[in-house]
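Read the single chain below, which is given as structure tokens and is the form predicted alone.
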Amino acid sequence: MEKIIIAQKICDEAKSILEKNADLLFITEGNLEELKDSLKIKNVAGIILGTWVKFTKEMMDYAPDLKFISRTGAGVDNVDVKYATEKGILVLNTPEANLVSVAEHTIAMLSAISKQLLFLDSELRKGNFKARRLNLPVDIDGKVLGLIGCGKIGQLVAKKCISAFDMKVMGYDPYVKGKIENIQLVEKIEDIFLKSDYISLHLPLLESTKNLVDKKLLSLMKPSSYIINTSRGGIIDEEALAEKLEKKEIAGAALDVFINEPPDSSSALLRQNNIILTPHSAALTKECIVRVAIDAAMNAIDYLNGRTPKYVYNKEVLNLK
């Protein structure tokens, strides 16, 4: 029986699905040497992988029999997809399992930063009940939401914001053709930054999106506007954002993702008081971790049973088989 490395904590339901079809090798999350040794074992056909390790060319070369890499999540930026494709290794992901969880986290951050919940909670605990008279919270109703990336998560965020807050939604996505219901698509990304009260990022980290939100784009934002990122670190120039926040040139920000995870203790973002930070946890709800694990397991089982997995990121490999 072929072997699958489990390099990520997964739920019992996913384990049950997998162990009926393969021998499972469990790796301690964070133990790189243990992972390297396991990859060298004969008949390792695949790996279930989270985000804790960069799955590089070197890692793939340790495993001569590797046929697939199944990610427990939508993003594959920690996998050398180009090299995997060259070797004929399928890169599988779970792009739909986290839709609701990430959308909800985005809206929670949008609401919390607007209503100054963390600041007011902190002040109350210090005994400063008069903080209520600072009048810092703002209303969300009727404001403009600007989406950078209008895929399934972005569209779900738009739907929920329209329903809950009667927001007007603009969107920029060069890969979307045609119209999207209730989203005004614009051709220039600059329009999003000039006109939005809230900007929310929903796009992958690629060479073309690295530092996409730079000092120039941030300078277009209104002083009363907020920016939210629940997609990937590295899309926003963190130094430029920290500078805008420190100078109070924008109202605030909310980030779930960072260039370095965990962020460096020297990061200027950690010193700002007009930002909410969470530890890349948008998709780590009790329900979502089960969904992504089961989807990642089903991708693996489909491959082992001669079926095309539902979610193949590098579809060109299928033409080589």
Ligand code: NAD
Given for the second form:
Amino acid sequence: MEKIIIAQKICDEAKSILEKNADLLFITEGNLEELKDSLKIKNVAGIILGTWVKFTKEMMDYAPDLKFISRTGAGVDNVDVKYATEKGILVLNTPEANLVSVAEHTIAMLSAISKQLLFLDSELRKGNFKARRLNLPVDIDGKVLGLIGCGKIGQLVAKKCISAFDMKVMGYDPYVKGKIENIQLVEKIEDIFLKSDYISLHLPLLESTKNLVDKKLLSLMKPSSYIINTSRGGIIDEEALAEKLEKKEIAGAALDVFINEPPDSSSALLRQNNIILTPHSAALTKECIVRVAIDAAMNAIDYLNGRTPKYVYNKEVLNLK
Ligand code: NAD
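Could you give the coordinates for the form predicted in complex with nicotinamide-adenine-dinucleotide, as opposed to the form predicted alone above?
Below: every chain and molecule of the assembly, starting with the one above.
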């Protein structure tokens, strides 16, 4: 039987789907040496992969029989997809399983920063009931949400923000053709930064989107506005953002993703008090980790059984469009 490396914790449902079709080699999440050794084993046909490891050319070259990399998530920026494609290795992902969870996390962050929840909670615990008159929260109702990236998650966030808060939604996405219901698309990214009360990022990390949100764009934000990133670290210039927060030139920020994960302890972002930070956990809800692992397992099993997996990222390997 072929072997599959399980390089992150997965649920029992996904395990039982996989073990009927392959021998499973379990790797301790975070143990790079153990992973490298396992990749060298004969008949390792695939790997179920999270985001903790950069799956580089070097890693692929360790694995003589590798045929697929099945990501438990949508983003494939930790995989050298170009090299995988050259080698004929399929990159599979799970682009639908985590949409709701990431959209909800985004809105939870938007609500928490607006309502000063972390500040009020920590002051109350210190006995400072008078905090209720400090750092006043703001209402969200009717405010402008500006999306950078209007794909699946961006559109879901828009829909939920409209129904929950009656927000007006603007969006910048140069690849969208035509209109999107309830989102006013703009041609210039600058307009999002100038006009939004909340800016929310929902785009992939690519060479072209690295540091897209730089000092110049951040300088266009209104002093009362907030920025939220649940997409990928590296899209916002973290130093420039920390400076804006430090100088109180914007109202606040919320980040689930960082250039380095975990972020360096020296990161200026960690010293700001007008920011909420979560450890890349938007998609780690109890329900989502099950959905994602099952989709990743099904992708792998479909491939091993000669069927076309539902979610193939580098379709060129299969000559699919
Ligand atoms: P999607 O592919 O449906 O949408 C991404 C959108 O970004 C597309 O419409 C694309 O045209 C747009 N885009 C690409 N380059 C752009 C640019 N330069 N400027 C503006 N828009 C641009 O993806 P999705 O499912 O909506 O997910 C969005 C991102 O969320 C993913 O790329 C992924 O990295 C991230 N994500 C994060 C988590 C998490 O745990 N925090 C979980 C899932 C997904």
